[in-house]
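In structure tokens, one chain follows: the form predicted alone.
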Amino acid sequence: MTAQDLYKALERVNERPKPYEFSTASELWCDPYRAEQMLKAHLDPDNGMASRTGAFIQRSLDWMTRRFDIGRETAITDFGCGPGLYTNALARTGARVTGVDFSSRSISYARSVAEQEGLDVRYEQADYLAYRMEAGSCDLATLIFCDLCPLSPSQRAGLLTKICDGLSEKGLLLLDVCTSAMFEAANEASNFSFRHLNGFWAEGDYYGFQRSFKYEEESLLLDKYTIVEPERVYEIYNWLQCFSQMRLREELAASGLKILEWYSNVAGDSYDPQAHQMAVVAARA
């Protein structure tokens, strides 16, 4: 390679994607070796990468129980579900649970908990974009875990108008976002490594190259990784939007939803402005 192509390669690392130009959800999540590795990350109580920690969990877990009066027959529906561990411990409770995630790895797993503890549990293997619950069939909605973040404007708009269909005529969503405080605390920023990220993306050896941006007219931040591995170079790219409170409420309600109750995060925390998230609970407008 001459320094001229190297300084190609370094330029399409650094370049900046138009909003939303790029999407790979599923390369993220579906690829056997990454799906495990998140899986691991899920499993881990410590590790808040993939998903919250245990001892938050536990703590959502028990504010939700007490908040939505989930008990015998709730409808529950849980949207990027992961390995359950919202949707099996809710089903405890002696709820009827549905769980929705594209991750056959995470559904697996998931699933085989369940059917160990004779748990009432529905896993449906799904991109939850193209889900569709029936009518009114459901109490509370959930899409935790900032997962509406990652999703582009139309993607979101057409996912809160299913959630909305879905629900029944007292059915409740429960769900949380980043926020403005978080996108104007991010900076942007580059870094690379050998293995980047303790060898996440791929088993063998590679380089990684992580580029941050900003986009400030959209409140939308991206950090965009490349992978150089010794046959192929491909590119991950994970869109976060942050949310002001208007911008949510705005959001909801062009779905037909509005928003009955503001928190910090979903255990159910006083909503404070600062907070680089924030939970809402919306209904049926």
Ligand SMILES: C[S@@+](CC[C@H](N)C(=O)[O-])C[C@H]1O[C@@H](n2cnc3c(N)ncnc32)[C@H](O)[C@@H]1O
Given for the second form:
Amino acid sequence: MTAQDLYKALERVNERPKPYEFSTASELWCDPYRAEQMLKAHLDPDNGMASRTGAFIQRSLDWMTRRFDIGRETAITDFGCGPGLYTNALARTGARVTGVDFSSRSISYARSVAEQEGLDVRYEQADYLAYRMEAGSCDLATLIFCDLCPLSPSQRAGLLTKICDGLSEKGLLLLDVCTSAMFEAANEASNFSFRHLNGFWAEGDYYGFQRSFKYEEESLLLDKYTIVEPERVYEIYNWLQCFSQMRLREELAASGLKILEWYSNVAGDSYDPQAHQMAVVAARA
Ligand SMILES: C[S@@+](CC[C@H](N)C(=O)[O-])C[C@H]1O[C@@H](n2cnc3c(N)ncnc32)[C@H](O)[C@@H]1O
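Switching conditions: you have the form predicted alone, so give me the form predicted together with the ligand.
Whole complex next, starting from this chain.
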């Protein structure tokens, strides 16, 4: 390889894409090897990467059960349910729960737990952007761990409108997002390492480059990963839209939703403008 070839390859690593130019969510979550790594992370109660820690999830479930008076009659749809850490726990209250996720590994794990415990949960392996929800059927929709943030503006609008249509008359939506405070604290950076993230990206040897970008105008963050295996090179893009209260209020309003309550997380802690995440409870406007 000439110096020119190497330079060009590194320029590609360093290249800033346009906002939301590439979408690689299914490569991130559904590739069989990575889905296995994700599952290990979800199931490790001390690892807050794929799901929040076990202690937080328990606190969150306790708060949700009280706040939404969850019980036998509650129809819940959990979007991006992963391996069912929330979904199965909510089903243990007797609620009628549906979990939607496009990762077959996560869904098969969630189903196996439900079967072992004899829980009545419906698991749908589906892209929630294409998932059809019965109109007016859902008392509580959840989108937990900032799952709105990697979606493009049109994907967000489509998902929120679908959720709004799916809510029953008194139905509520609980979701959390990254905040403007998180955007302010983020820096552009780059790093690379051999078997980056301890072998998270691929089974064999590889080099992983991580390039973090900030898009000031859009309040958007991107972690772009370039993975160089001996026989192939590919990129994974992890977008994170950060929200001010006004922006979140406007986006939800454009999809027919009205925010009723603000929190700093899905465990019901008081809203904190300095927090890097915030959670809201919304209803049909
Ligand atoms: C950050 S994890 C959160 C999992 C779960 N909500 C929790 O807090 O434990 C995001 C989940 O959303 C799923 N996901 C991401 N995009 C999706 C899509 N378009 N359709 C369905 N599932 C999706 C991923 O497979 C993953 O399980």
